[in-house]
Structure formats: C-alpha cells, structure tokens
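Just one chain is shown here, as structure tokens, and it is the form predicted on its own.
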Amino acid sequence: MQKNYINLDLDPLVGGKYMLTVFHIVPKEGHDLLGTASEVASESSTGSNLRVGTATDFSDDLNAIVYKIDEEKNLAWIAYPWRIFDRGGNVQNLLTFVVGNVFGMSDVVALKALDCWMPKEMLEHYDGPSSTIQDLKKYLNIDGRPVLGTIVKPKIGLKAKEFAEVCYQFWSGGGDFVKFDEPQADQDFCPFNDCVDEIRLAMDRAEEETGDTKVMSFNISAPDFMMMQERGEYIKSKMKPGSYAFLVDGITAGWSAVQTARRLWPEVFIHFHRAGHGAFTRKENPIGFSVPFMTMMGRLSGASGMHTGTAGIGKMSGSKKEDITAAHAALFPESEGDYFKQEWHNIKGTCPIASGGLNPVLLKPYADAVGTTDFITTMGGGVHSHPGGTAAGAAALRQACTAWEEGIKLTEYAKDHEELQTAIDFYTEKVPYTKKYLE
C-alpha cells in the first residue's frame, strides 16, 4: 500500500484540479482493493512500486489520489491532477498515464477504466471537434433526419472503377454518405489515387442525376503522418470542399493520428473508426476501458464522428445501455455516465456513427433508442445484399427514413414502395434479429 496516493477525505471537485476516473479493479490473491488501487494511482501518475527518495514536495502534490472505493463492487475512484498531462492537449499522453503501464501490473487480475470526468479548466486545453455533424448536414441540405450512409462491400477486393460504381449506385439510389471500410487503403489492385479519381467522377454523376450533394469518407490511415498528409492533400486537390471526410483508424493508427488529422485539416469532418477497440472494451475482457470512456477520449481528441455501436440492435458486441451512453457522451453538451455527469463546456459534439448488422428495418429502432437524429448510419450488407442491388438497397433505406419521419408504420409505407417491401421480406428472413423490430 502506498499511503501517499490515498486520501479518502479528499474533495476532488474543489478548484478544478483533478480529472476523475473510476476503475473496476480485482486484486491478485493476497492483495486488498485499497492497496492495489494505490499502486494503480502511483504507477499511473508520479510513482513506482516503492517510495523514491527523489520525490519532492512539488512532485508529491501531483500524485494521483485514491479518494473512494467500493469493495463490494470492486470499484476505485482515482483523481489525477491534470497538470501532469502534456499541456498541448495531448490525448495520447493522457491515456499513457491513466490506461498505460497499469495494464501490465502483476498485482491486478482485472483493471478497467469505466468512466471519467474532466473539469472546465482541463477541457480548455483540448481541441475537441472542429467540423461537426451540423456542418455535414448543412452541406448535405439535411434537416430533421440522420445522415444515411453505407460501407463499400465487399470489404476489400474491388478495383477502383468497381469501387466507385458501388458508391455511385448508393448515391443514385438516395444515399448521402459512403465510407471506405476500415482496411481499404492503397492496395495494388485498387491504388489510392486512382480510387479517389474514380470516386470524384462517380459523385459528379450521382449529384447531377439526383440534384443532391454527396459525401465520401476516405481512409487516410497510413504508415506515417507524412503519408497521411499526402493522401489528405490529394483528396483535397480532387474533391469539392465539403464533399469528403477523412477516416482515421483511431485505435490501430493511434490517437496522435486522429489529432494530427484534426489539427492539419480543421475544416474537414474527421471520422474516427474504432477497429480493434474490442480488445479493450468487450465485457469479458478484464483489462481495458469501456466504450463510453473510449468515446469521451475520441471527443476530446477532436473526432467529428466516431463509431459508438448499434445500441444492442445490430450484430456487434455491446449492450443497449452502454452504446446509448457512449452516443450521448459523444454528442450532447452534458452527458450522463454511470458514475459522473460531464459538462463539455468548450468542446463541441462528436457525431455517433452506427454500423454493424443494421438494415432499413432497423433504422427507426436505432433512432428511437439513441434519442437524436444527429447521427450517421453506415449500413453495409444491409444495403448491398438487397435483392434489387445497391441502388435498391439505398432506396429502401431512404424510404424507411421517410416513413419514420412522417410517422407511418414501416409495413404500411412499404405497400406503395417496392424496394422497402423487398427489404422487409428479405432481411426479416435472412437476419433473425430483425423480425422482432418490425412494426
């Protein structure tokens, strides 16, 4: 036990000095919760496994402090003086402290960051999003409904012209937003620049035919930041302002990659894909952090949009409650977590992005669950597997959205809309969990 890192009488809200984090901690046999929590506080702030002689009164004032524990639930609340973090608003550095070396500690069996709270004084040092869902909707001339999107499928293997044709089919069918799937990059069979060129042509065709603006989210994740910048600048040189977003694989490319994109291109919608997050967030994983905690870090880093799950409706792991909490933590000016209520002050909202096993029948259930129209849904198989093809799948999605907007039952609206009726018949048969959500 490290007593310098414990103060159960501390009021951590006074003076805006601390960032607060609550952890689920299961100590190794023979260790108690308070002692183990103090070791976590030490390792994740100023200390080591032993008291060091080089500590000063000033450094002691920067100790993380265990200020509350719940032994029945194996919870510990730790307060971090936020001055220990890189003063450049560096989320990578913050996470290196709070959820860094502590994951390798030998005296914990389980250690998971569940929730956090940040004072106004700390938030003032961080970017938050620049381009927002409101900017995206303004470009798309959308009001009162979500952004209807897709992921190009198959996930990989299409050549540049084929890839762009899928985009065109979706846009021409009534969709708004197309994204690269997270592994799409600069493969030999689909060179990045060629793909950008073909997409611009496909977008021009779709916009001319429909009279509507469209948006493409390009994955600019790359081996180094210089190549990320090259890809981003090439897109800018070919696409119209507002017609593109930059997708960054935030977990695999890294938090600094997200912040690099946010700072290089503040006018661009930065799309945070969370591929790899399950290694940290899944319920059965004892070490890591929760989806809401990760989402709050994404908002802090400046992500314009971030995948937050499907509220237990789609195919991905995650409970309805956790995904809704994450969506609200991303978007709202004030968000209610399981342990803290966060006021975001100067930090703008991050748009929730819903993907993973959704289809047109599930649009309304997801929208009702999340409680906002400020989200992007990116349906892959839920569009491209439509028996009528991608354009028909997009039309079915748009029709499902219109039915929801106008308060008409999906099955009723489908009577006069063939694409939607086909979608209902197909997805209720092929995707078992869809049927229970059909009105």
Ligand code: CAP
Second form
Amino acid sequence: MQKNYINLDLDPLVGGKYMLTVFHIVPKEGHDLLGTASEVASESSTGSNLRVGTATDFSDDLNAIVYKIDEEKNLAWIAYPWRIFDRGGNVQNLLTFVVGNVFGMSDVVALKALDCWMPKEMLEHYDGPSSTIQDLKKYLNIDGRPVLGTIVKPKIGLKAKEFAEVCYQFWSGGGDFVKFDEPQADQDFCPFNDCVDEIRLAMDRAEEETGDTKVMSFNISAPDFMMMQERGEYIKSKMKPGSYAFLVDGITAGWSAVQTARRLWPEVFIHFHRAGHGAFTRKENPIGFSVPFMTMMGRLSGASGMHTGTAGIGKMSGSKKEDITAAHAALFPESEGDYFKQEWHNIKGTCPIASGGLNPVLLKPYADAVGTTDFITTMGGGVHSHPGGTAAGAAALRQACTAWEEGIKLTEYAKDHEELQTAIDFYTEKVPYTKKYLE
Ligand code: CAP
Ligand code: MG
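Next up, can you give the form predicted together with the named molecule of this protein, since the form predicted on its own came first?
Up next: the whole complex, starting with the chain shown before.
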C-alpha cells in the first residue's frame, strides 16, 4: 500500500489538474484492491515499488491518486496530473505512463483501462483531427449517407495493374472510397510508386465514366518516419488534392506515426487502422484497455477516421455496446462513456470506420445502431466475392444504402435491383450471421 498515492477525499475536478481514468483491477492472491490500485498509481506516475528518499514535495504533487474504488466490481478510479505528460500533445507519452509498465506488474492478474476523462485545460495541448469526415464528404459530394468503401482483396498479392483494376471496378460500380489493406505497403511484386501511378489512372477512368469524385486511402506505414514521409509526398505528387487519405497502422506503426502524419499533412484525411488492437481490447484479455479508451486516444492523436468495430454485426469480436460507445467517443462533440461524460472542446471529431466481415445486407443494421451517417464502411470480402464481381458488389452496396436512406425494406428494394438481390441470396447463404439481419 502506497499511501502517497491514495486520497479518497480528492476532488478530481479541482482546477482541471487531472486526467481521470477508471481501471478494472484484480489483485494477485492475498492483495487488496486499494493497495494494489495505489501500486498501479505509483508505477504509472512518479513512483516505484518503494518510497524513495529522492522524492520532493514538488514531485509528490505529481503523484497519480486513487480517489475511488468499487470492491464489488474490482474498479479503481485514478487521477493523473496531466502536467506529467510530455508537453506538446504527445499521446505516445501519455500511454507510456497510463498503460505502460503497469501491464507488467506482478501485483495484478487483471488490469484494464476502461474509460477516461480529460479536462479542457489538458485537451488544449493536443492536436485532434484536422481533416474530417465533413471534408471527405464535401469532396465526394455526399450528404445524408455514409461513405461507402472497400478494401482491395486479396489482402496481398496483386500486381500494381491488378490492384488498380480492383479499385477501378469498385469505383465504376458506384463505390466512393477504396483502402489499402492494412499490410499492403511496398512489396517487391507491387512496388508502392507503381501502385500509386496505376491507381491514379484507374481513378481518372472511373471519375470520367461515373462523373463522381473518388478517394483512395493509401497505407503509408513504413519502417521509419522518413520513408513514411517519402510515401506520403509521392502520393501528393501524383494524386489530386482531396482524392487521397493516408492510412497508418496506428498500433503496429505506432501512435507517433499517426501524430507525425497528422502534423506533416493537416490537409489530408488520416485513416487510423487498428490492426493488433485485439491484444489489448478483447474481452478475454484481462490486461489492456477498452475499445472506447483506445478510440479516445486515436481522436486525441489526430486521426480523421478510426476503425471502431462493427457493433457485433461483422466477423471481428467486439460488443455492440462497446463499439457504439467507441464510435460516439470518436465522433461526437460530447461523448458518454461507461464512467465519464467527455466534452471534447477544441478537439474535432474522428469518424468511425466500420469494417470486418460486412456485406451490403449488413449496412442497415450498423447504420441503425450507430445513429449517425458520418461514418465510413469498408467491405472487402463482402464486395469482391459478389457473384457478379467487384463492380456488382459495389452496385449492391449502393443499392442497399439507397434502400436504407429511403426507408425501403431491402428485400422490397431488391425486387428491381438485381445486384442487391444477388447479394441477398449469396450472403444469406454464404455468411450465416447475415440472415438474422435480413428484413
Ligand atoms: C476487413 C479488413 C479489415 C478489418 C479490420 C480485414 O476485410 O480489411 O482490416 O475489418 O478490423 O483485413 O479483415 P473484410 P477492424 O471486409 O473482408 O472482412 O475494423 O475491426 O479493426
Ligand atoms: Mg484489412
């Protein structure tokens, strides 16, 4: 028990001094919750496992403080003087404190950051998004509906011309937005610059034929930030302004990669892919952080859009409640978590990106669940496996969206929209979880 890290009478809102967090904590056998929480607070702020003689009154005032516990639910509320975090809006440093070493502590058998709250005084030091879903929709001339996207599949293995052809097919079928899959980068069989060049040709062709603007989300994640910058600048040199987004694998490339992209290119939509997040967020994992907590950090880091799951509808794990909480934490000016209500003040919204085992039949259930049209959906298998091919898959997606916008039952609307009818027949058979959503 480290008493210097406990104050159950603390007013956590005093003077906007603290970032507030709530953790699920299960102490190891024979340890109590309050004592263990104080060890977590110590290790994640100023302390160690022993009181050091070198501590000063000033350093003690920077201690994280356990200010509330719930022994029934194994919850502990910890207040962090946000002044301890690296100046200049560094999300990586914040995470190194709050969800860093503590994950390795032998005192705990479970430790998960569930929610957080940040005062206005703190938020003013962080970037948040610059380019937003509103900018993207303005470029795409979209109003009142989500951005309809796909991921080039197979996940890897297409040559540059083949890759671009998939983009062309989706765009020509009526799709708005294509993304690189999360590991697509600069492979020898699909050199990055060649891929960019071919995609520009494919986009010009699709725009010419459809009369619509299109967007490509290029994965610029790279072995170092210099190369990431090189890739981004090459795209800028070849693509029309507004026609591209930069995808960053925010967990594997890192939070600073996201912030670097946000700061190098404030005019570009920064697409935060969260591949790897399951190691922290899955409910089976006792150590980590929740999807809403992670998403709030993504918004703080300046992501314009971030994958937030499919609200229990698609192929990935993730509960409806948690994914919708995360989507709202990303987007809304005021979001309600399980433990805190966050006002985002100067921080613009990050749009939810719904992806993972979706197909045109599943657009409506997600759109109804998330309660906004300011989201992007990306369907890979659910478009490129369409019996009519990618363009037909895109057409089915557009038709499903129109049906939803006009409040027409999908099966009704499909009667005179053959790509959608084919999609319904195909996906209800091939993707069992689809059937229960069919109206
Ligand atoms: C989806 C996807 C996305 C995941 C990401 C994939 O493809 O491209 O990366 O959905 O998951 O590689 O699986 P499909 P999340 O549409 O073919 O499933 O959005 O949950 O981070
Ligand atoms: Mg993917």
